[in-house]
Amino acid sequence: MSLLKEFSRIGRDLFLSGLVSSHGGNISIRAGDKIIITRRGSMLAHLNKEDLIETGLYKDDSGIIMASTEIIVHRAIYFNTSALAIVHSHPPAAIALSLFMDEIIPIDSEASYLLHKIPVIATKETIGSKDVANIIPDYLQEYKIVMLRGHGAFSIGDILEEAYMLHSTLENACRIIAYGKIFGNAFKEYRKDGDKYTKW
């Protein structure tokens, strides 16, 4: 599969899944000492060749002008983790829960198994900021996906599909938590050693 097809497939799935708005989110891969990242303000559901920006991993070049505003965060993640792919989305249910929680602990089987728990990180500046770039990589050394309070999630993987899957799983888990709160009853633990889930 060509690079453009892979970026387009993941970008469209992010939009159709409701994980980003028309011009929200960004995705990237690491290619040696280069990053290929979506263009600033691009529509992930309709990516074309001009929307994939190649720029330096370690230093700026001409590509930096058009790169996503989150390039500083992507670079920091690549510097400090083994990631080869990064997805950043704005999942609505997860964002809503991030405004009330310091960590999101799934209660469904799939997300419990895949994610365990998701830390919620708070910074005063949330979009493409040095604060985010300084903090997020430390968490991504231990977790595959993290939430930035009120803004969105960053995930890492060996390929874009892996990084995307984590966002889909997170948002589904947050919807289940929200639905559970509507019913208002105490959660009935069904998992073996379920009391340990808060201690991952």
Second form
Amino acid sequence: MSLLKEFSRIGRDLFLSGLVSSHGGNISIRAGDKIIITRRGSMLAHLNKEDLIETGLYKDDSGIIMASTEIIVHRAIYFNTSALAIVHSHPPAAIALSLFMDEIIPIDSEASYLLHKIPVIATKETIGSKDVANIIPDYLQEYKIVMLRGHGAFSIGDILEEAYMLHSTLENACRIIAYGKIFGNAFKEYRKDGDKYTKW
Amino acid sequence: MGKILWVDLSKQSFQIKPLDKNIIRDFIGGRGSGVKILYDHLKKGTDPFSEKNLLIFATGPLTGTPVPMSGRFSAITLSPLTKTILDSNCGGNFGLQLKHAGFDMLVIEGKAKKIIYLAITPDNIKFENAEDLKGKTTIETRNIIEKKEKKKGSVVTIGPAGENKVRFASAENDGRFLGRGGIGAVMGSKNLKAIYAKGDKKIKVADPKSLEFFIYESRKWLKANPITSTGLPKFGTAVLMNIVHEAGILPINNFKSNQFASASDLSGEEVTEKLFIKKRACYRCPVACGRITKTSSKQGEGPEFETLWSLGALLGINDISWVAETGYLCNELGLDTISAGSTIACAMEMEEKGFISVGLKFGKKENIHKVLKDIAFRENIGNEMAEGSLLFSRKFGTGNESISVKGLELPAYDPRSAHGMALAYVTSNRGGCHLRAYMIAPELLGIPKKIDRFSDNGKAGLVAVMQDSAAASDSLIICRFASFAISDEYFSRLLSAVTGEDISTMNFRLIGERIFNLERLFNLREGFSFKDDNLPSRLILENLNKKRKINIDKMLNEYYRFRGWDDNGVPTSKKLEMLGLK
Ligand code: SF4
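In place of the form predicted alone, the structure of the form predicted in complex with its partner chain is requested.
Below: every chain and molecule of the assembly, starting with the one above.
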């Protein structure tokens, strides 16, 4: 599959599944000492070849002026983890929960298996922020996806699709938590050691 | 209440006049207020080099405040190159010092009998003899005046090109330039070699708390946006070189081509690696896109992207050190690097066609420095080239070798690969300029969003809105690069906080529209018409990209309608009434 096709497929699904708004979110892959990242302000659901920006991973070059605002965070993640792909989305239910919780513990089976726990981190400046770039990679050494309070999620993977899947799983998990709250009754634990997930 | 320092060089006298508060309300400051004063005071058909022409230096409401990227000032006059209205924007500290001296604007009329310089402080206006500075370069002049005046202020100077009324002479201020359209020549025509300003008056703002908040919010975007946080600070404006070339937008060999295998030799990366000494910022600018550089034998300011193009790629030359040195030379002589390079490119093509014989050839550096000096001192063929490429090519060639609009040589963006830029060039009130509506932002950089650059559809409205927005921000005054990261809604809030008046974003744009229309009225009064809203024939007839050709008539038609102008490009009375210009 061509790179454009791969980016387009993930980008379109991120939008169609409501994980990003029309021009929100960004995705990248690492290619040697280069990073290929979506263009600043591109529409993930309608990517074309001018929307894939190649720029230096370690060294800035002129490509930087076209790159996503979040390139600073993507680079920091690649420097400090073995990630080969990164997805950043704005999942609504997860963002809502991040405003009330310091960590998100899924209660559904899929997310329990895949994620166990999603840390929530907070910074005052959230977009293209050096603070985020300083903090997030540490968390991504331990977790494959983390939430930035009020902003969105960053995930890593060996391939783009893997990084994407984590967002989808996270958002589903958060919706289930929210639906659960509607029913109001105490959650009936069905997992062995489910109460230990907070220690994950 | 704002103040204007009104100087008559013929009488060596001055008056301090109040700045009409209606002008501030309707035109903000900077470019807008300057245009209004020029329009009201200049008679139709004035010779740009006559004593009657006014030269106006204007600050804006943000000048001297902590707002990032606001440390710039404007100069407004009747251009000797284009005979249109001209405003030029510069990042030196002159505006700041003028304001600290207690003046929002400086208006200069008349002509000194001998060469002088003007010295402005809060309690003294001096007319100093400067005969000893005749022939001195911009930098020599600055150094001498700084020594004489003792207190470190800010000096606007001209070089030999300005003294000799080269129609595209620039003026220098703290290593930055009033580049385009011949501000330096107007100073020269008035025997005004330099202006020094120094002040210490406090600059007050109406609502410091709100201002602090809006500054914080603006800085957040400046830090977050990769252009303002990394691209410009790290590589300077030359960061554009590779991107513009790769998109087929960079004009080569006098716009005969858009392919230059060695374009990357002139990139921001190369400037950083081979020439960079340190960054240079306008007052209070966190971006610091300016460069101080050095080659094996010289040191100087720049080269900016436009200079790397006009003195390099446009001439088919890829030697970055030589291009930087040629830029330093233009700076010292006081020549606008865009017009200087373009006039050389025009001469190269004319020589290729056999119209002249000067020893200029695409891809060859030989004779270029000599010709630039000849232009500045109006010697040999340089005397003819000093008239600008359009008059030069009309006199010695076919007229088509000058790639200009209304006599102003086009900058580094080939409109055949960015059709909105074509419309922006032909409708720019100061001639072929990229800064009245920087359509490269949406057409290439995706700011605010990416649009089809080969399409003519929908460009008219966008160009008009961007022109209005630029006119308003040039009046505020804030650097054009701020718009890469922050939008009008920030600008109007900053303006409201500084003035204490509630100015909505739409009103801010309306003021821009008023300014732009008044400039148009000025040009119409000077005899310009819709026929002058046109591109050089090469750009219409030749198709470099095998893509769609520019349909300038279609875009213009739509543009006139969008603007509320008639079919001849004249603002209708309804429009003028709406703008309060009747
Ligand atoms: S971005 Fe560059 S030109 Fe603009 S204010 Fe800053 S230093 Fe000056």
